[in-house]
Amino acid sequence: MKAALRFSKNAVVGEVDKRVFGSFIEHLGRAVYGGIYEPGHPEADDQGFRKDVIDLVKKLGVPIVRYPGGNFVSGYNWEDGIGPKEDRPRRLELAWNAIETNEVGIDEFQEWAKRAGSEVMMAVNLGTRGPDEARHLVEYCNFPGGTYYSDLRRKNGFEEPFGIKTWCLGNEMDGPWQMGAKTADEYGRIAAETAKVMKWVDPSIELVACGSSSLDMPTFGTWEATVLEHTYNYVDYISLHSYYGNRQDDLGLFLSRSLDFGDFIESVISICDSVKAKKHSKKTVNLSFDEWNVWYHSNEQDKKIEPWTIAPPQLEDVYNFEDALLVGCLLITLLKHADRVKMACMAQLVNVIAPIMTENGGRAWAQTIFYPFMHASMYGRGTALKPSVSCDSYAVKGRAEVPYLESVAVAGEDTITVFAVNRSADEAMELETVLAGFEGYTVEEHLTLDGHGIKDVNTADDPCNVIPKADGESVMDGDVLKSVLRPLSWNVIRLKK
């Protein structure tokens, strides 16, 4: 199979915001307890954080982590997670039918984020609470001192403000599963009023309004338009959430889902810009795709979990090779929309539908999806270039043309990185990539993730079963990059001037 790809120095998408490589930690399952935090573990530091997990997070280069939810946040009292741990209450956690000990709260999490080289994207409860509690939380986190909540932070041992700059106005408020679910008008009004008082406390913060919980919600589109009618002057981003699963065991259909992902992004951009025009605004609201991943493997096992336990093993998907290929395609799609998708969070980071897995008291390892994310985070920072693609395609239910090649390139100061997935299960792809306006580049490395059975996984006993290699076939011929993309492969072709 032959394919042609063209990138031009004059055809750019936009600058990649590093926050597009964000992630998510919710008080759900073993994400916090047994994930990032496990006092008494051989790898625990002085605060009880697992250093082996922090090391893996640093390898991913995650610049921002959304916290503490998720569905969890819609019933969360943030005051439960501050101050002396012995005084913190245990609560019934209704979102996930568990007991929350509150041993970890914002006091601890902001410290974990620093140690992991990341920042906090903080969510506020707009389900069972509202503007008053949100403004107090901003004061606690960000105000220097001399007021009730800022002095409470100082009393709790944190003299300097946490300086949290990115805040989510609730979570999935259109979903009937959400505590305090709302209509678009109800949510839009409370989100606007909450945004006002939060920014009055700290004008430097950026705010994310809740978009639809998925593209399949019956209110999708009208929800975004109505919410933005209320909040446009106060918020900086609107959120998108999407998860995918190969429930039909149809590989071609599964790998096409990144096209649905792109359609979702473009639809929300259109709605944002429609409201902008209607309001005669000069301000552009961008997108925060703050929940995305593959999620379906654990659905059946989660039905067997005993309710009202502490940190049960929930949503612990074990990812395989085909999942890594789709995650690669989704990352490429985010980069292809770098002009408007300025933040994104792979949901989640540890144990819960996550690239990192742990054993309580034991080992930590990288799942298959860890590697495309790591590559994109390491080498996908710079200016995203618009791809011009010519290749064969195949048809799936609901879509007549799915190109075998999915690709984007990112240019740095003296580097170009081409990310590419060959969706074909049978044929290698002979790819010629023209780099118009780029001269004097040589191939530094061609990383691949390929050659595995589509159901192959990594485990604690065999953590290197599915890992990348630097054995790709790429050469420069003038300004043309000639590559071979093996069947079902994730490729990272790194060029240097």
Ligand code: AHR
Second form
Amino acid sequence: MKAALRFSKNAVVGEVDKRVFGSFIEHLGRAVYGGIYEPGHPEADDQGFRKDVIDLVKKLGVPIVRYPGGNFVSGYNWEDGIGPKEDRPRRLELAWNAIETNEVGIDEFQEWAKRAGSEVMMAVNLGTRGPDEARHLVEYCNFPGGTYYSDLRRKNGFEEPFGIKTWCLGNEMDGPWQMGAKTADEYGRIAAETAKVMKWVDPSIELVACGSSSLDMPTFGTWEATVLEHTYNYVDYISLHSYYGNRQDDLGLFLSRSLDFGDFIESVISICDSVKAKKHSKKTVNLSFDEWNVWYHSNEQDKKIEPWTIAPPQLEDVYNFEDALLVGCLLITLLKHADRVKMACMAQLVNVIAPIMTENGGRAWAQTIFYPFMHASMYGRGTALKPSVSCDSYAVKGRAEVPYLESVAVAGEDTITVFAVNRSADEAMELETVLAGFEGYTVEEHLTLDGHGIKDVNTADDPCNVIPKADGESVMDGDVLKSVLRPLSWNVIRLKK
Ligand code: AHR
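I have the form predicted on its own already, so could you send the form predicted in complex with the ligand?
Shown next: the complete complex, the earlier chain at its head.
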């Protein structure tokens, strides 16, 4: 099959905010305990953080990590996780039916984030709590000293403020599964009042209001519009969440899901801008896609988990090759909307629907989805270029045209990286890419992830079963890049001036 692609120096999407390569650590399953933190593990550092996990996180290049939830945050008392560990309470954790020991809290997590080369994106509890606890938390984290909470932080050993810049106003407040779920008006009001006092404590922070938990929520659309009516002047971003699964075992349909993801983004942009127009506002609210991934493999297993245990193995999806291809398409879609999606978090980072897996007391390894994320984070920083695509397409239920090619390019100072997925299971794609206005580029390397069975996975015993290679076929012919994209392949074509 032949396909054509065109990028032009004059057709840019926008600057890629590095925070689109964010991720998420929730107090859920073995994300914290047995994931990032395991004192006594041979790889544990002086604070009990697993160095093998930190090394993998650094390899991924994760500039920001959302914490501590997720559903967990809606019942969380942040004060439980500070100060001497022996004084910290054990709590019933109602979001995930577990016991929370509070051995890790913001004191430890901000330190872990530093060691992993990340910033913290902190969420406040707007389920069972409200503005008072949120403003105290900002004071604890960001105020220099001389007040009750800032001095409490200093007493706990942290003279310097944590300087957390990005804050989420609750989590999925539209969902009946959420502790303290609210109507859009109820949430909009409390989010606005919370935002106000948080910014009074630290005017430099940025705030994310909760959008819908997914595009499928019956209140989607009216939820965003109502929440923004209340919060528009106080918030900087609205959140989107989306998880996908190949439940029908239909590969073509599964790989088309990134188009739904793109539609979701475009719908939320329209709603933000319609509220902006109604309010005669000069300010633009951007998007934080702060939970996205594939999530379904572990659903049945999770029903068998014993409740009220500490760090049970919940949501431990084992990702296969087709998941990596969809994740590649989702990453491309985020980059195609780089002008408005300024933050995004692959949910989650370790053990819980995650690119990184560990054994308690044992090994750590990278799942299949690790690799497209790593490539996008390494080579997807710069200016996103608008793709103009001409290729064949196929039909799936609910969508008449799914293009076989998914692609975007990102230009750096003297680099261009073309990211591309060939969705066809049967045919290689002969791709010609015109790079209008870019001269003197040569192919540095063409990385690929392909040639695997769609259900192939990585495991602790076979961690390199699905890994990328640098064996793609790409050459420059004048200003035209000629490539072969093999069937079902993730491709990263790196050009250098
Ligand atoms: O990431 C797992 C869960 O998915 C989060 O806790 C919640 O926000 C979402 O429903």
